[in-house]
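Next comes just one chain, in structure tokens: the form predicted alone.
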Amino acid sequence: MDQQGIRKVRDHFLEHFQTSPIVVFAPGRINLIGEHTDYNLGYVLPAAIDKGIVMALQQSKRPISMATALDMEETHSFHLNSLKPISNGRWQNYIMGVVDEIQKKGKKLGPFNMVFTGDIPPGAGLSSSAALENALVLGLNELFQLGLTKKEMVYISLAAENNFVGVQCGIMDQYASMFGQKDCALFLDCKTLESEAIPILSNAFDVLLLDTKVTHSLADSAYNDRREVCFKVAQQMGVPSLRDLNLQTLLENKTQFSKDVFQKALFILEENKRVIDAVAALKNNDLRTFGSLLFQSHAGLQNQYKVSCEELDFLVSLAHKYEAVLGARMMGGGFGGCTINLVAKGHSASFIKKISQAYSKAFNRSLTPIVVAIGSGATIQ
């Protein structure tokens, strides 16, 4: 988020509430590798990006709280003691969910006013919801001196999404948005929440996202179905999660499962291994191996976990043919959204031009390229 966006929010707040606010920024995130492993308490390799949510907030003298989404020109008012999800709510439920979870922890809040804007492309799978949650919990922690640690704030953001919004996501998005480090990915263990900052050779390649502008209707139900499959396999194998299942044990018990269920469980175990191998490759500056692991990840998501779609497969297949593309895969829950591409420095413009033309010809739809930089986590401005 640039300084212009920060000034825009601060000025709007001053104009409408005639008091100086505190200003918070929380970034969106990318995930280099480790897809669908977070809710299996496995390994992931996300990073915060330079795009996110900027929020201005201050205590209110009125008994009512007001939240304004500047870009959507929408305002939502609510009382702290009567929080209920809105059936058609979008951003409003994320706001109230964070407030609700803070109060569940016994922390004392007062009425407040809040204004936010963002530069995260909608629908691109860059976790604008986690950025919004983190911006609010960090801002309220500062505003009311709640004394929450960053890890406690991450859990509040996650609980808001799970309990109030009803999205059963894992903790990766909120963690990466809160703890991200500039020019580093986070090697995160979703079971222990221990992480290691892994330097990214940002001078060697661009991180290019190609937004398909596609969202298939089966995405939510298929996501929940995949979670359920994983939990049932873990339960049948007598382990808390697939993270705790040994590959050899799964192979020895292969006949207990249908081919489809076995392949989904196998993918999770193999994907965890790919994350570990990817971290080793980055530490050794072995970008070819790192890129190859991204292609392998996509193949598993396409053929084993079956959460890809024709548009995503087309883009990754084409990226594989370009020497300048070190690696590519679909990113996110699946059935649409973005591919993430690691493109050698100096080659992004030509690659974007060629792949955009091919995508438009194949699907009669435009492609949106998004170049992101790896930035820092949530901060008070």
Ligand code: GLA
Second form
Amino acid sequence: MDQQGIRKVRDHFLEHFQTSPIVVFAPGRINLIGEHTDYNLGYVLPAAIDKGIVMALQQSKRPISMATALDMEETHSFHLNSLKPISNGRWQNYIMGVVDEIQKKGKKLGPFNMVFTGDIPPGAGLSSSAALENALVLGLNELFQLGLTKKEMVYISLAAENNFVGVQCGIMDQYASMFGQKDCALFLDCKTLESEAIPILSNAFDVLLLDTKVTHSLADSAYNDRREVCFKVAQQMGVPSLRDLNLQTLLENKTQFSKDVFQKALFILEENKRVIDAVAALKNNDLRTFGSLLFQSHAGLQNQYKVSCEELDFLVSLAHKYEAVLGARMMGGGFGGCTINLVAKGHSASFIKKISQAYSKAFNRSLTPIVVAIGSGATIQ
Ligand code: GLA
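Next up, can you give the form predicted in complex with the ligand of this protein, since the form predicted alone came first?
First the chain shown before, then all remaining chains and molecules of the complex.
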């Protein structure tokens, strides 16, 4: 987010509330590898990006709180003691959810005014919702001196999404947006919530996202269904989560499960291993191995975990044919959104041109390329 966004929220705030606000930035995220492993308490390798949400906020003397989404030209007013999710509400529910979770922890808030804008491309699966939650919890922590740690704030953002918005996502997005480090990916253990920053050699390749511009209606129900399948396998095997199941035990118990369920559980175990291998490859500057793990991850998401779609498969299989593309796979929950492509420096423009032409020919819709830079996590400006 550039200075322009910061100026925009600050000016708007000053004009409407005649008082100077604090300004907070929280980024969106990408995920290099480790998909659907977060809610299985496994490993992920996400990174914060240079695009995100900028928010201006200050305490209010009136009893009511007011939140304004500048880009949508919408304002929502609410009382701190009567918070209810709005049916078909969007950004409003993330805001009230964070407030609700802070209060549930026994922390005292007062009324506040808030204005935000953002530059995360909508619908691309870059976690604008986690950025919004994190910006608010960080801002309120500062404004009301709540004394929350960053980890507590991550859990508040996640709980807002799980309990108030009703999306059963894992912790990856909120964690990456809060703890991201410039030019590094975070090797995060979702069980212990410990992470290690891994430099991602961004002078060797571009991180190119190709936005399919599709969202299939299956997305939400399939996400919950996959969670359920994983939890049931863990339960049946007597472990708290698939993270605690080893490959040997799963293989020995193969006949207890249908072929489909077995493959899904196997995918999670293999994907966890791929994250560990990918981190080792990055540390050894072995980009070919790193890239091939991304292709393997996609194959598993497509054939075993079954959360891909025609458009994503098309892009990844085409990317595989380009020497300059080190690795590619679908990113995020699936059934639409983006593929992530690691493209050797100097080759992105020609790759984008060719793959865009092929995509519009095949699907009669245009592909949106987004080259992202790896930025830092949420901060008070
Ligand atoms: C979505 C969720 C994340 C994670 C991914 C899949 O992006 O928000 O928590 O589960 O899907 O890896």
